[in-house]
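Starting off, we have a lone chain in the form predicted on its own, written out as structure tokens.
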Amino acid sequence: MRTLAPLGRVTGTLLLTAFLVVALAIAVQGAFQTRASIADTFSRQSSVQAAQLALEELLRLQIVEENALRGYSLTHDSFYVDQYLTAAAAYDSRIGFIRATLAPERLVRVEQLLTEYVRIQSQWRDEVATPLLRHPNDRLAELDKRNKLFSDYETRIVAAIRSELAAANEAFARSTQSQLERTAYVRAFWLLLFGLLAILFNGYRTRLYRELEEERTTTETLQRAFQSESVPLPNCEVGTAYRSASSHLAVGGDVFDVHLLSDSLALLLIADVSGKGIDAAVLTAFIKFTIRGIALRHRDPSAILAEFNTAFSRAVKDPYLFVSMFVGVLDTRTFAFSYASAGHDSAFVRRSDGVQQLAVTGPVLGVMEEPFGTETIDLRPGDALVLTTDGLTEARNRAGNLLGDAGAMRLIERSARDAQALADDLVAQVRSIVGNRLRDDLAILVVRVNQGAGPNA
């Protein structure tokens, strides 16, 4: 019995060895298999959410296409025809893309959905803007019923393939969220037996977590990159600037534009949409692509806003959304500048005597039907429009005092006199009254009439 004694202890050591080994091997297979599976519901929650900015983008298209044939009835200029082939064709480029994302997915509603978008869009073309770009004089008023009847179905379908991607991106999210979960739960138990393991598992878990993270925010970004853009303005200084407020998976509802609606007259947009996330980031586009085409038929900013009011109480059935904005149309060489307000109070004017806060004229967006006002002002040289969100008069300082009209006009006051250079001074002075953490988006446009130039220049 002694000479067994040792050699049961050793056979229990090679034993627990052996079964030591192979519950390693084990825990190992199965972290791969974790890994690979989790890799895999990644890449295809990636592959939903390319294809929602691309059905986004798609929306853009539709919308450039319907103001390009709009431009071409009023004007008959053949640059409104280029821009309609140009985004025809871009549009027919995106519907191959989605459908080359979405292949692996096997997503059979969608596919359905997307095809009749695809149908409806085409025979849009044949029956409405075929005839138009024909004969831009005959049977306007058929056309543009038929024009509106195409746009309601296709907003519909868009919104239904919307809905429908979004329950796949959800489902994959929470089919990740899940392993992840499955894989904590792997890990503690692992974590009893082997401790360095457990650690490995958790520095793995911390990086995918990091991932996962940085393409939330690679994505956020792409979402906010088409939302703002400005252009060159005869005679002037432009200068921009936009802060997010980096909220957790948030995106930001605010929106500028600058858009030259003929060689002299200039197209400013600023606005706040209420609300976060993908819907808000999505609604600044049709903001921007709407208020442009609405300012070729109308000059008279109390009139944009009006129309823009009832399409959008049309278009956006959330009731509890809502924009405050502001829209100004600027005449380049006599610097005659008219504007109208919708509920949107951050608009200055610096001059060299002080700062203006320039009057609402009416209330904000998707509440109720009000009309607006008109108020025109005239800039001299060296006279800078500063048009900007919230984010700047409802800055709190660490005493959660709020720096308030007064407050934001003081610090324009004594900001740089260079459009940009003003731009970036007010973005730095916030984020050292706040503490470097802003609590809101801040958006930014000042428009800045050149020294030395004059009426007519």
Given for the second form:
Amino acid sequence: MRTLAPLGRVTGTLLLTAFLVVALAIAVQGAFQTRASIADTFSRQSSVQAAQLALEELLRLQIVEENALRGYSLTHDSFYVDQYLTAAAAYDSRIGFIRATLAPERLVRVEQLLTEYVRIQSQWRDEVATPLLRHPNDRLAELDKRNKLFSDYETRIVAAIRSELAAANEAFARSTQSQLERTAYVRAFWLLLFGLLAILFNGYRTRLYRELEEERTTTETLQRAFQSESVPLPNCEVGTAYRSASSHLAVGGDVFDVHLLSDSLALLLIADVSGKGIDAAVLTAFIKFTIRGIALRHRDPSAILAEFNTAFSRAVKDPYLFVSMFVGVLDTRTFAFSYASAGHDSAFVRRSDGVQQLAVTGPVLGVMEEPFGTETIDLRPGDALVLTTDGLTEARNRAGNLLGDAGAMRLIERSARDAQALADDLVAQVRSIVGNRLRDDLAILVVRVNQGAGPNA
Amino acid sequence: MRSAVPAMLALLLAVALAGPASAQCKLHRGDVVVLYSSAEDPDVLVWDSRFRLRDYYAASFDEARQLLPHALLARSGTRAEIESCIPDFVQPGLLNPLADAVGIVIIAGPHRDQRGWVLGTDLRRRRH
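Cool, the form predicted on its own is there; where's the form predicted together with its partner chain?
Full assembly next; the chain just shown is listed first.
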């Protein structure tokens, strides 16, 4: 099955997220634009409708003017003069309003008609209204005829203006309708796009999760192979602790192993690979199983280290990779402990009278083909071998001060007696020193000879 | 029989070429009507010629003014009798349908016995 590379995952997720964000931004911007456009059309349509209403009002005022004139010609009552003047003033005001309202719309034909309307109304005032107001009894018949002419013509002009405004209003209504329809299509498009993106995103996320889950399963399987192991030993307690500097990994570059070579002989191993993380952890599995294999043929720790050194140099081509390793063979009947140390100086023995550091007997592995020495010590009941990695001795406090060998020995001395409690104590103390954040992997293997056990037990 | 064929063909041709039925006047000679304009001013201009009647509605304002001496203004409600009618003769404004030009004689009021032409839409039948 094809899987996504980590970079591909990040890029894919970022791309999808970016695409979603961009699509969302475009959709929002489009929605605002559409809203503004529709609002603008509505506003323009409202202007035209306001002009339509004002036009009807204008026509009413024109009729009021004419009726007031008729009233005056029949009654000579000045009331009608006032009514005429008021209507005339209102008429002029309404004309101004209509023109101002329609000016932004640039309705040229309406403007021409309005100009004509005003001209004729003005002429009507000059030729019909004013003479009649001055001499109400003169030539009434002639004035009436002219009045009819003006009236007819104005009616025609108003009808034409009405028609033009109705057409403009209709155009705006059609435009609004078309914008609404377009908005509906656009919404449907964005909805479809978001839906597709969401499905794509979900599918992508599901695939990522599935791959991560598969990776986790693989990692757990590998971890079981890489993990340091210990088995119970006759007449001894075994305590172990392992803390990886990588918080999300249970494996690192440190490894320990307790492996029974026979009924009474136990292989003890602790090693520290330069580097951290998965690459170092893979090497620890190689170390653990290779040393076990070599130890089946050689019981001398120095021989084990020497053979491993050769195998390691051939297997690992990286000239910068090296391993510090401590290998010991414990006779669980006599408690004789022979060991060889390839540059691994964090191995100690705690006795009733104090803590002793076990000597380094050769260089680190993977650097040169040097002979390794073997040392042998006798353990007594209650003595404890404390094999650690440099995560203990190189622990630094917040001020940057190194714990060092002496500090490590002090911690070991004042730690609990039992093997597991001792290992746990050391971890806790290192944590308190470094502020709960390990800079290096830390492995601890404690083998304590039981208090009641004696040689040949 | 042979002579009937061309006649039949001519009849068929005539039927085929015939357009829709020509427009009919709603008012007829002898009808008594009342003058009442449907325009804003209900008085009615009575024209001395049906062509001037037509021109009045086709003309600009200034042209219409020039025609005005050829019309008399009859008060709304003036009675008249139909003398003739020409259907769909006048276009009274761009938006209105064609109107009939109707020849009338005024039978009451200050313009009694005056003859002239008015729009068919400016006439109302009297209801007895």
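What you see is a predicted model, and the numbers here were worked out from it, not measured in a lab. Take the two forms, superpose them, and find the largest set of C-alpha atoms that agree within 1.5 Å; that set is the rigid core. Positions refer to the first chain, counted from 1.
**Student:** After superposition on the rigid core, does the Cα atom of Met325 shift by at least 2 Å between these two forms?
**Tutor:** Comparing forms between these two forms, the Met325 CA shifts below 2 Å.
**Student:** Does the C-alpha of Leu403 move 2 Å or more between these two forms once the rigid core is lined up?
**Tutor:** Stays below the 2 Å threshold, so no.
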